[in-house]
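What follows is one chain in structure tokens, specifically the form predicted alone.
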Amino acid sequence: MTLPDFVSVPGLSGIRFQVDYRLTGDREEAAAKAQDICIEQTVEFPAELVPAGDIRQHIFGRIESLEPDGPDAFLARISYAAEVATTELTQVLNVLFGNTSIKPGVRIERLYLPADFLAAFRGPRFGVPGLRDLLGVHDRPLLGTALKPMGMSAEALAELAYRFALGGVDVIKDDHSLADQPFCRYEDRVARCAEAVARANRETGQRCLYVPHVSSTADGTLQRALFARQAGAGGVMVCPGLTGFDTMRLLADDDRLDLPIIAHPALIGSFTTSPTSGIAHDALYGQLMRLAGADATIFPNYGGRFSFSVEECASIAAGCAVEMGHFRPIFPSPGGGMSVDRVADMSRLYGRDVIYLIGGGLHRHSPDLVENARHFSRMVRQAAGAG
């Protein structure tokens, strides 16, 4: 035996967090998968060689329950010691799924993170109440749109932003395809669009926010975000699948920035496309986005050009508001092929705490972009029963 017979681990608090994993197979197969997760996500060492003591009793993952979840599937609730995950988001994600993400037939369904565990994380800086306060809008859903298509100049995109803001759109963001291309440089675009929206706000008395896309290199994302702040942007958009979830957390925690953060789902779609592997919609787009500091989370709406169902979209909205210690609820922001005439139907599903993200659909209603935005606003107000 190369290890001692007994190991005592100092500093264990007894605090544990729990994860629900959906496991395919019969009970025997599911039980074997659950036991494998307990080892793989912690010690990653032959269980029979691990000495007695605190490693076995506390460091190992622990199966709390194993219940049927439909034909040939079981739901395993597994707990982990808080000290295994530490207070670093990267390690939390590593413990949640790490090596197990490589194995088929395992899907994260829900996270149960106690308040004592979440105390180490700031979470969303603004969330639903803070973003509403910034905009001065408390009685209806928020209106959002994106600046597109790629290939337009910074000047042309700023003119679009100005018209959208005149029409009453609350959040005008860059499309995630906009970066620092030679035909539309980042700093030029951000400065022009921020000024255009500020000009419209002076004319309307509203508080529309311009939100540029800041995802960049490992050392460039924060610099882009700080430039956006200096230029007068009202928020920033991050693709955590491109930059890493902890980069988004870094922006959310930085007091120099102090701006709302909108998360975009680029590159993480495959996490949810399989019903038997990956991460469930509400856990990914709701809980994990909040853990990483997002104030709003973009995802494909049902019935658009993507394949999300009504039930999956409803689950995301639930994940944006589920109890998570001191964390504020955040805005679900459905988009992707949406149209203005579907607002009433969506209102029944999402209620008032939602940002409707309509892009190309705002250009189809008429040649007058300002009037199109006002029509969008009227439809949302009517569906919400707001004045």
Given for the second form:
There are 2 protein chains.
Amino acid sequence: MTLPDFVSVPGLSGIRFQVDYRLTGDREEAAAKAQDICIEQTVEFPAELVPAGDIRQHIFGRIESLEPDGPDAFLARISYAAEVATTELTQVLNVLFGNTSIKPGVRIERLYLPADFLAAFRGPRFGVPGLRDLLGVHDRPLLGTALKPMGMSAEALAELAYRFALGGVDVIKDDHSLADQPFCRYEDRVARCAEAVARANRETGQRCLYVPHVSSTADGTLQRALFARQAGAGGVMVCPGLTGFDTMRLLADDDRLDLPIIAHPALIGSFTTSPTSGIAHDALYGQLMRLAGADATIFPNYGGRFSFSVEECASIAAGCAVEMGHFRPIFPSPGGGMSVDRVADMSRLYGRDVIYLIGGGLHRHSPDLVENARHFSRMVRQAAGAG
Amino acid sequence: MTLPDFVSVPGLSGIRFQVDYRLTGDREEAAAKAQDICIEQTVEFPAELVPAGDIRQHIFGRIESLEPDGPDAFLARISYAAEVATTELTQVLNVLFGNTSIKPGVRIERLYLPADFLAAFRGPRFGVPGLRDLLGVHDRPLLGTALKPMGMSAEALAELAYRFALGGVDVIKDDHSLADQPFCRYEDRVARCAEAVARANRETGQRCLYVPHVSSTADGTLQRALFARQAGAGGVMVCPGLTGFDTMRLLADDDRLDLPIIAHPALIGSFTTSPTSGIAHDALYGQLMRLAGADATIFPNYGGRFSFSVEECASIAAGCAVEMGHFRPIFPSPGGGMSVDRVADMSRLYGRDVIYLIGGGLHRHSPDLVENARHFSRMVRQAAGAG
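Starting from the form predicted alone above, please write out the structure of the form predicted in complex with a further copy of the same chain.
Now the full complex is given, and it begins with the chain already shown.
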């Protein structure tokens, strides 16, 4: 019994995007894995039951190439029809890695999203040039820090923010642990910290940005971001692993918000804990964060509390700037157990377009937080050779 | 310079919840990792700079026990104050695994969420008893299938749904690949498939549920679910890895929707691809899905296209029913390359409270899909000894 419309699929433009998957195994195993991905990520149906026609020819994923990638691994470039992924980010992620994420020995290495596919996405609203314009800082790396520890009152966190801003920090974000706890309510904290940073800016003449953490319920994150805007915040931080990537995209696309967005990696770590599964650092922290509208992407720096290598961190910085249609490059923002005395070394790796994120370490230099921030500033300017 | 309010934290109830983390290494390494988690998941701040007081005593995570767990691994039970996690699911996930997800060699094994913590969460609205009541089926496992392949028209998919419902399938869901593609629009598909299943129900006297896939934009998923309700769907399927877990919770909590929710694992696979990192199968597919309101949880069955072991699948089924305050048990729904002739074997593992999910395999038995569904039904009844 033949089912209707099994062969003809209307509305296909011919536009395809490509994904590099790294597959462990010998050539035969890798070829089988690549073929499996073509089916698993699209029709998820016994291929032998699909007759010749549009489904087989266009809806199936297509192996464009299969090349060795080191010992016992291959790189498969697989293409998908744009219409399969639609213009909704959830479905794009679904096609890229939905079911295949469950399979060990398959890792997304790189996305190749053509300009005509990316045209449906706004991408980073500010990116490097826009964030630099907001700050009025064009000649050096940016200084970032975090308000913490959780448990402090909104008033105390605002006092921290004031001192860091006075000392010359450019971007002062909430620690991602700060939500809407009973001992430090979101709205109270944001209002106080925004005011404190504005007060410091009036004294310094600088344009330090306060960036609260807005991840909240599915129907509350945008509201939290709009409150931040109204309270005078200079950006918002989102954890797409907690909210879903599309919530970040929603914020980036909202003209009422119109603020830079910093992505934080909470709960996305499992994509990179295995070297042979998950999503490569540059594709995840660079390309996917840009696709979801981030203007800066926080990740654990090499040599801190986390395990990312120098090469992985360099790849993230590259992913922040790699060609992606009309998308702007974004700021890599390495952090996680950093100290000011590592700035010179980091400077060699990251160059100028970076936000150095030093949180707890900024409390360590001396008890004078304003002076600690100034010291941070001096070290960055010195390393950047910008005086 | 002492900062204000650094010591006293008001509003702590004393309620704590616990998490078992599996840590690789010898006792010394594991103890260091456990201590690191206590800080990383809470204050993320140099512990030595925090004076004695409420932050140190209550806000820090606390190691409750550290026991060997096989060779070269330990199980650390760590507790957190309820107020740190708040009653927002995003922040609960943040505390459970936010930054620590990035660290290899740490795996969440089990959550211990006390009843007074879970009281803030609705949990599964239907669960096993509620879904059984909807279907009027109490004495046997449930039969599930998926509408596919992607590329078929809404009309053709509705014809499939009709035949499967006629053959006695209980739950007919969209394949998770079906979104709102130009060749098969969401609203058209849902209206047609709901009508087709209702028509079959009138003929059979059964109450088969059509369950469309509703994952969409951050502000569109709930709308899609509400459309499904209005069109006559009997449930909705969500991929929390695509939408964020809290979007599923939002749907589960919405009294206007009031439909069972089936969770699909797209994009959450990286949590389980490493045996020593990520989140254990039962905690992820059982406990977290229930916390986020799922009434049934789809996962890859052992022996199919995926790599889950028999023991991992059994643990998921256990996690679907493990004590969690006022929460109902939910249905495990193993799928992924299953065929009808495996039902007898699966029956021994899963018992009666299971939704067998056979998708492509249901097209293989013969060209007559109604007869294939009847065969599936006979095999399930036979294996369950329910005639």
